[in-house]
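Next up is one chain by itself, shown in structure tokens, the form predicted together with the DNA.
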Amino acid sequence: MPGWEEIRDSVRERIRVREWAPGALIPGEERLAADYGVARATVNRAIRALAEAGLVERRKRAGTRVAELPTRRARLEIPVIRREVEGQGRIYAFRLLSARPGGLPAEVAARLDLPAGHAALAIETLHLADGRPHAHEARWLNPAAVPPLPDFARISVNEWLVANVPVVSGEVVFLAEAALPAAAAALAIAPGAPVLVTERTTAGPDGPITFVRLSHVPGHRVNLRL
């Protein structure tokens, strides 16, 4: 008797061989359950997996259709930087470059959905791998949305936040730019060298938490699994 994974694979195969063409309706759950000789819940689990993968689209009453142009989805795992570095077999360290209260610059405020000038803590950190620069971090933290702050010379902001502040939503952006002066200096690279920048915005139950801009050392690659 087939399990839900076998049914998922079978349906995927039947789509692949065009038994059901892109855009076509596939049989309903009840019908498939009868065909495969399983309970409807089992078919539901299988088709739901295909829907999450983007291969089919489901709508009540309208049924399940094979996607015309399946949108592929890749998953990015965002580890704490220490874990990322240690996972490569290198020694992690960081240096707190600066931490001072101040108002949010307009462009950061916009990203956080807060008014410009809103009270914030601006933090600059250099992450090191085997003693060499790994990434430069410029961060703005909304003190109103987090517990009392620890000593960031001892634990990195990054790690403290992950362990202490729940995130309910957020955004990640990748872009390439010519290294800004601050990042270039910290990373000890030529100003204007191409750097990969990761911008992350996160919000929690008590409002926007932080905006962080990571400039990676040249040659850095970010991997996602399909």
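Given the form predicted together with the DNA, state the structure of the form predicted on its own.
Nothing else is written out below except the one chain.
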């Protein structure tokens, strides 16, 4: 009995050879389940994977069609900054600058789809490479969506979250802008100096997890593989 990955690959091949042309309606899940001799849930998982890859378009009560203009999507992994630094052959360290409870500011609450004033933890961290500033991290964390918190003076919140909290959705935004005062002071650069900023919002099984703003030292590069 084939698994969902095999069904995904089979349907993809049938699309590739134009058994189902772009825009064509493919058979329903019940029909495909009968054809492959598997449960409907197995077919559903395979078709969902193809939809996530942009090869098909699923619409309620309208069926699943082959995408006329297939999209190409890249899956990004949330980087562990320690590994990033050590991968460059440098020595990693971090400093917890502050960690304080408070209500979410309105602009952050909107990004997390939570009410303004929602109980959260504001955490500020400086990441170091060979003892020099590497990145300034300003983060709001929703404690209601994560396990009991550790001592973030011993493990960076970045590394702890990647290791302990699954992510089901999120958004990443890259900005080129003038360094904000707190980031400039932590990175030992002039206020307003141009920096690369990464803003990331993530949500897990128990709701919104965190909004983080990473300001990188001048000259920082981001390499993405598609």
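Residue numbers count along the first chain shown, from 1. None of the values given here were measured: they were computed from a predicted structure. If you superpose the two forms and keep the largest set of C-alpha atoms that fall within 1.5 Å, you have the rigid core.
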Please say whether, between the two forms, the C-alpha of residue 160 moves by 2 Å or more once the core is aligned.
no
Rigid core superposed, CA of residue 185 - does it shift 2 Å or more between the two forms?
no
